[in-house]
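The form predicted alone is given below as one chain in structure tokens.
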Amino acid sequence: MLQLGAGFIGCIIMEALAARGVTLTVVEMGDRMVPRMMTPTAGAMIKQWVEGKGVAVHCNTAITAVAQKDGALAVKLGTGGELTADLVICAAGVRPNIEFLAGSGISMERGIRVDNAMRTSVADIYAAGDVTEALGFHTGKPELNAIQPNAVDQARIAAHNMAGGAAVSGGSLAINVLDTLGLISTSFGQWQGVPKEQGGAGVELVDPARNGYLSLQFKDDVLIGATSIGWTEHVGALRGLVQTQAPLGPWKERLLADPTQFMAAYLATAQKAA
């Protein structure tokens, strides 16, 4: 069987058809497995973890077309290569299906454009989850961020408004936690860091006996993003630095020396704000 994505969905079907016994390949546009959730060197460490669970990944890979061969599926690659299958499965990511709207007069660019109420441009109609582009957590700029979490926040924010109440949201913030085939991967916030020159700094832990990973993005003395594998013990302190904006004050150096710390952390500096 072969797979075209290896994306948070994409990683979720491979995790149910390798609990079945199937033998899977799996092709990957982009250079690293969970490219929209992972840094570099975590994704690399994704794949390695996958391949020793006897899936077959091809990153910086695309499908260029696919053909019925001797009763099979003949899947050419953009690298010139071709596989066989007996099933191949998209699993290319999602967008909103928000044709249906055309001539509302509704605003929409990639999704239903919302205010920070879930307010749409047209009175008295509201919009919430995947479907909507709503003003980014960091950015304050409208964002396309389907996840789960804030998903559930912006359809309290929208009920609640809709019943004559004045609920605000703070912003989408990208927020994952993903299990691939037994490892545990998660990513908050601008988990991939701001340039230098804009106040930003980071540091990366990597423990390759242990599967472990640890990645924390700074701007100024504020956490604004990190990555994790292998980390599930307090781990929504993570979260919780990012999603309160507290200043870190010393706690920034202390972190940069060494970021398993994280908890320590937002127990001194975010805990009171959460």
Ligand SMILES: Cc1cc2nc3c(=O)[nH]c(=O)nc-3n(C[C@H](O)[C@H](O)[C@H](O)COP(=O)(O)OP(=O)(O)OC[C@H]3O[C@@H](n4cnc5c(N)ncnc54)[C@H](O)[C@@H]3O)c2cc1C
Contents of the next structure:
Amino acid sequence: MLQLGAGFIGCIIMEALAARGVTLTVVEMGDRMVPRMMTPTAGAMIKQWVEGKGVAVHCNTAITAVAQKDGALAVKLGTGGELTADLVICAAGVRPNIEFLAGSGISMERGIRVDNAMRTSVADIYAAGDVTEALGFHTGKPELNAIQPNAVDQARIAAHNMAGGAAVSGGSLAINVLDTLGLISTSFGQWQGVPKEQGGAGVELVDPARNGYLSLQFKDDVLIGATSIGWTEHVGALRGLVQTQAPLGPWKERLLADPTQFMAAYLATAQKAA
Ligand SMILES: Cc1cc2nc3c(=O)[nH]c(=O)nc-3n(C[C@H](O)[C@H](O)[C@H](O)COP(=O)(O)OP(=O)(O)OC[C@H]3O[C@@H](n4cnc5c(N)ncnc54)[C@H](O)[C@@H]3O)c2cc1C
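Could you present the same protein in the form predicted in complex with this ligand, rather than the form predicted alone shown above?
After this comes the whole thing, all chains and molecules, with the earlier chain placed first.
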């Protein structure tokens, strides 16, 4: 079998197929696996792990055509080659189903545009969940962050405001936890970091012996994003630090020196503040 896409949902499908003993090839046009969730180093580590489990992975490769050929499917690759498969699975991501709103006057781009009260551009019409391009937690700009915690938060705010309340969202946040054939990875917030000129700083730790990886990204003395592989203990503390925006004070330098101390930093700063 051949699978197009090694994003979050592609990895879930891959897991199910591998568990059933399917001979699988994954083709991803990005330069790494899970490119919208993982740093280059982390995406490469996941690829290595997955290949070690017997799945063939081609990155930097787009599928340009699929055609019937001699009773099988011939899959043309942008890199010039061709692969043969009995089944092709398309896991190219999710897209808001908003076509039915055409002509409604509701402002839309990739999703329905809402403000931080979940109001659309049309009075008395609210939207929440995957269908929205809600304002981002860090950027304050429209973002698609199609995950359940954002959907729940937005639905609560929309319902409250539709009933006459005045609830406001803190902004949608990327929160991802993924299991690729037994390797657990996470990413939170602005995991790509921000430029140094904007107060950005970061640290990356690779521990090949335990397939471990940690990247912490700061803006001034606040943790704005994180990526991990192989860390399951207390990993929610990373989300806690990102979401509370707790000033880290001296903990920033300690984390830059040893990012594994994130739980201690959380207890000393974010939890204390809460
Ligand atoms: C494979 C997969 C794995 C995921 N894993 C995670 C995860 O681990 N953690 C996480 O936080 N999130 C995960 N998500 C995302 C999560 O499922 C969504 O964020 C959440 O379901 C969003 O809720 P929603 O109500 O906005 O949209 P949905 O749950 O998609 O509900 C929308 C509903 O509206 C219906 N609908 C669409 N158009 C119309 C129409 N025109 N008329 C009538 N009905 C319509 C749809 O059929 C659907 O039932 C995953 C998603 C997928 C696809």
